[in-house]
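Next up: a single chain in structure tokens, the form predicted on its own.
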Amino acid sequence: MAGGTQTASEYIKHHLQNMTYGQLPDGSWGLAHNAQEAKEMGFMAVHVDTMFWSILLGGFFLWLFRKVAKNATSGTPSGLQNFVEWVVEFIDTSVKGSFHGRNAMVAPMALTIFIWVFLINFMDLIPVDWLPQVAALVGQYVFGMDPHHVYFKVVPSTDPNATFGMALAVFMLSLYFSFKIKGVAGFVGELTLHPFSSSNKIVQLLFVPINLMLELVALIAKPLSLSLRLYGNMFAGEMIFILIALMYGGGWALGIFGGFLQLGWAIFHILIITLQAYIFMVLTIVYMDLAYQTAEEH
């Protein structure tokens, strides 16, 4: 695509646009033909590419780990079994070091988050034009669509809807266990009696609105920071890959230089995608641990 009829600006915008399904201006439902149509679809629009890759990679994770579990042997394990056992042991150690409550769900959830987010991030290492070009050909020859109107992003974590959706699920789960462990009175007390407290009842009453404001800001910041951290890092990484891809349309010398840049950034990006998956997992464990902490432990 970089060497086609698109300008650099059009090329970048095309790669940053999701395949969006929703209600079109004429009242019918279908895929948006441009960014403006996607914007006008509003809240009920669905990013088809984000949903497709998220579900596909989640299914791949479940299939792969189930296959390893079914074929696990106490004899000489395969390389894949060794890798899965190492990952499970690593996650178990991380959970034991950060979560001090008793909940059998936390470790499997941490494993799922780490592998799923890693696989989602890993899609950023696929050359930026390959899968969008395949999607354009399918849209053109199978569905009769204009290939310039076929948008296909392959990295779900570069879509804030996906990262915020995951963060919101973690946030709601931590709220549920906060209410379950501490009760309504304990949860409300946590929001109104900390961080400032006093043995004088009148002074403590004056502290209540201040504590509530500070704690609500901290509470709301949890899903925001969790989602925006992953989105920001992955979006920046994708932008660099897109900018490097533009160099292939600038002649053979610039193309060779771009190839070396792409290889170097891809090697470095392996660290980023792994680190971001790990951070998302660790923060999830920490938020669950905070849900189990009582007022005396704060």
The other form holds:
Amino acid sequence: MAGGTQTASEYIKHHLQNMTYGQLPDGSWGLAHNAQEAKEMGFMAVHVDTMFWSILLGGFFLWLFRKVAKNATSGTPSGLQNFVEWVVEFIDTSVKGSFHGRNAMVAPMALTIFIWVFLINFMDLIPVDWLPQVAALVGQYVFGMDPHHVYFKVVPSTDPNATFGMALAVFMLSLYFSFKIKGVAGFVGELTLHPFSSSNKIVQLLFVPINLMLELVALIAKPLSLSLRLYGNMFAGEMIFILIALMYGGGWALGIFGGFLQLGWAIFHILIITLQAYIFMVLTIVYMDLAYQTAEEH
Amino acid sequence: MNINLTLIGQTITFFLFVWFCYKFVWPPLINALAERKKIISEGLAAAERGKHEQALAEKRSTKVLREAKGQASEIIGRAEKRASEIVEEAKNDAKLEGERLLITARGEIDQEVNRAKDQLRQQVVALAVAGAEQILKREIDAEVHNQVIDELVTQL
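Since we've got the form predicted on its own here, give me the form predicted together with its partner chain too.
In what comes next, the whole complex appears, and the chain from above leads the way.
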């Protein structure tokens, strides 16, 4: 447990608080000292830990794959190239299976999403106290902060900002391609002429608002469900890890039991993190495919 | 759990990562894969071609072998025929030569006989002359004469 004097509730709250940079109540800019301050910063604040880990992991992915890509040969592949090619082939097959438009950007985007989200989710498997404790020590001895006020969430996908951010990007791309392929008229038609349509002009006019409402809900539901699915799964998993970690403060017997629980949950979680990364990727491909479908194909 | 600028930051980061992947990571990898696919299919095709060519070569070689065997047996046949011809010729030559030798030998024998006859004749003449001389020396004695003549006759 982080700090012997915390109650269980404080421990959990501490773990669920991001390191937030924004305007403090006294008007200066800095890291929030508690959840209250972070909340009061409003929209003009940044979760430093989320940005740090997501950029670090994304950078690691790009660095690793770029390294392999630069030396990629069509001869006998070495170990790492073998692995990367396996991933690339897997993504390529998935994209070819679900995406029927012609866009060279979809496959690289799917690869980026899959590996990036997987790496981000993978941070969940690192014991919940390790990195926050390191951050607390660094905060205390390097920046002279109160270690109890150093908040550090290491799994960006347990921060809705991260998952919403990615889903928003996917949403923007799908809107962009929808407009590009179907034109404004086609896109508006898609929103207003389905699912109810009639050959009678007056009846059709009556259907337009109903269709628009239904289709708008469906449209907005896509990025929302995309991000909330990932966020919800990862947040719940993280929460269970935190609850298990609480047991280590409950004596030897409970601690050992907690150790086994953590092992079991971590092994199960390997499946979840991979599955969530895969689902995020597949749904992205499907949304792009929908953006490329013209109305006649409905 | 607050929604804030992190959202925008994540979106921008996402676009940057996707762009980088699209520009620098994906193409070389997918090209390498496509190229390897091509190399492998070419290799397989070459192997297939090689197999086919080998089968053709085998067929060709058996044909050449069969022809060579035929030629060889023909040559052997001709050689045997020629050999028997040579033997036949040699036999004929030998026969002719033998006959020729026989004829010359006969001629020589005839010559020898004639020469012997000549000598004999000369000796008879000499003996006759010698007999006459003795007869003349002892005068004439009928008994003796007869005896001498008988002797002469036996000597002839």
